[in-house]
Amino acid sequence: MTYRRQSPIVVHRSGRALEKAMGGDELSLEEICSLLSVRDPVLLDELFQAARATRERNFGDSVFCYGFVYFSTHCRNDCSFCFYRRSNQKITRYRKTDEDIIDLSTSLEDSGVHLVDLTMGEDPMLHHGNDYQRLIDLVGRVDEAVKVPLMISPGVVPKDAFPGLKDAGADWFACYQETHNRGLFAQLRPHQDYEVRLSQKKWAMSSGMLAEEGIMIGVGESIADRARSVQIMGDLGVRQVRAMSFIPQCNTPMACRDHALFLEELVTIAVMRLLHPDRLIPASLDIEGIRGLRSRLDAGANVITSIIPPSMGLAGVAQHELDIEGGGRTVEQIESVLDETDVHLATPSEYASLISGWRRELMSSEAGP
């Protein structure tokens, strides 16, 4: 990878920055922006060694891996950037049967996986009116079946429904905005509401779910919009954090942009790993595949996420085909990437605690004095 040399000026005021984050001093907009920035090779090693050693201070050496089950690729919306967005009308689309759901989410937690993450696009047959039980049930059914804890990613759902996803067994609820500057919000999702969408995150943990939120790098942001965003995920409250590089998708408004350059998002996991030392924050195996794990890694991420079983007719998101059918994405796979590294595969138990931990401490802080 090829860095570009920054004027000495640059280098010293990101220098200051990077000083400040590490020391646990809090960053002004402009301090962020100034780490976002970073390009010159010495102080980019600077800073991805400074965020590894963040993620060892709070984490130690253990590192986490979830499993993905995208059970319905039919959605309402008409998102810019998505592959199975409502217009795409040149896809064959799925909707996996309970039964299907069920099967998958044990394979992976006979696998290793420390979670399982339920995922859908806004199914007209699930998101029908306000009456979400369909929904719920299927949780609850799947809650019976694993063990380990669950994650739902359904999209945008009423208020109402979130206490009764999280008695079903949801631990976590995954909605992410993409971005946090209003009017590109409503490029990259016409007819949403930025608001509502926001708020997802907000119910979700004043139901007693952990929530994770996450920005997507190339769609058209500035620094100041990442910036902003990494501030703004702070103040949620939300115990995940994520940034994903944009990858074009074919019959999709945005087919014809280049793809997000992936320093990019190695930089923003850094400053986020930075900024919000014990959050957990995912190396996602649906932009590279299993060759752009130990980058991510490296950046301070300490999540593998998209792990999908091969031959079950399963997709991705950011990248529908890569790595999945011939096995790319599987615990075995991660483990031999691990091997060269600093950092290996936590127990289930150990992060069972850790959220239990969080949650516990969520349910206090919902509760009040």
The other form holds:
Amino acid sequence: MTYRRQSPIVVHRSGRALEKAMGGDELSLEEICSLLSVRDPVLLDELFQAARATRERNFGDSVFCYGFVYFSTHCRNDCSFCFYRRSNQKITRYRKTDEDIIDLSTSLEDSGVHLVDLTMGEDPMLHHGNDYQRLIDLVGRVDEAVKVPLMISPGVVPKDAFPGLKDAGADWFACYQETHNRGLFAQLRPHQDYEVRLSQKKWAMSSGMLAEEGIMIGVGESIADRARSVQIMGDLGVRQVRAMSFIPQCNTPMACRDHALFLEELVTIAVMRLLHPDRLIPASLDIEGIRGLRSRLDAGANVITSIIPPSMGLAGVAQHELDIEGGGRTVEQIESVLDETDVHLATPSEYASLISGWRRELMSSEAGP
Ligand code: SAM
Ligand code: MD0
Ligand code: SF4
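Just the form predicted alone so far, so send over the form predicted in complex with ligand SAM.
Then the entire complex follows, led off by the chain already shown.
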């Protein structure tokens, strides 16, 4: 599917849903579907413009940027879409030392990121029985070394690990459901528990961490599945919501699937912005590299993620090499793209005050009336 003319009735229906969304009215599932189906060039322009105006009303002209440290590519899981799935024995994996992780995090901080995201596969060295002390210690050491907030993306951890991770200094917990269609989830994440994965976000928030939820685009989901996900992501109360196009990976069961059309991701980003106006929405460099940044910002995203220092032997997730060694995923490169837009990077204190306000909200809602 690409930019194409749509019938006048369909365009009219989507146009009405857009007006309603812009007015701040709640949309039915059917109306969200009709927004997610917009492909008519004129209406697409209006949709993206509305998303940018909504971002501006809520965040002014500031956007944020996150450094990404994928510190272990070992994994016990076998997700069908992922290059790092356990069954892919044709790849060289790495596990960075604590010292390396600290150096990488401080160098990202020095380069100007607003947050460092510590991400790993479900590495059996760190997912060891129910003992998460090693991960907790690592988070504590990085937190001591950097001033910027930390996000962790360790996969699924037990409920009782959350307070320790939070106390060690994790501000955010990211864990993406990929889809909220349970049948599709079982195909994408075989032998993984849908409820336990969904609970990660809830457990993180009850322990006082902010949470991020996300979906993949182009993994066999329908437009109605996407619409339902947009609703569920809102209901969960997470402060960051993402949509990332699926990129087929060699040596995986989904290697021969079609590449998702990036336009579908852009439309989903714009609809998420309209329905969840004050949430953070990533423009990930991990899908199209730096050349995909502008279109994602134009669709209403406001956090540039997957900034990776070059020449450090680090990988991306969906695009393990794209733009990394050449220094394409750096704050400097981002600045040069932003120079051509109406937005600019926020100051570190703007970001810090945004999230400390959210954490206060979380704490008061957890404390109850
Ligand atoms: N191992 C942890 C987990 O799976 O939650 C943390 C890694 S997390 C950053 C990996 C995320 O990258 C997945 O949840 C998925 O959304 C995304 N991803 C992985 N492979 C992808 C692919 N081939 N195309 C697009 N996104 C992908
Ligand atoms: C990104 N490659 O932001 C990273 C990753 C994990 N929290 C984030 C998917 O695109
Ligand atoms: Fe492991 Fe995460 Fe990849 Fe699944 S998505 S195989 S859990 S690294």
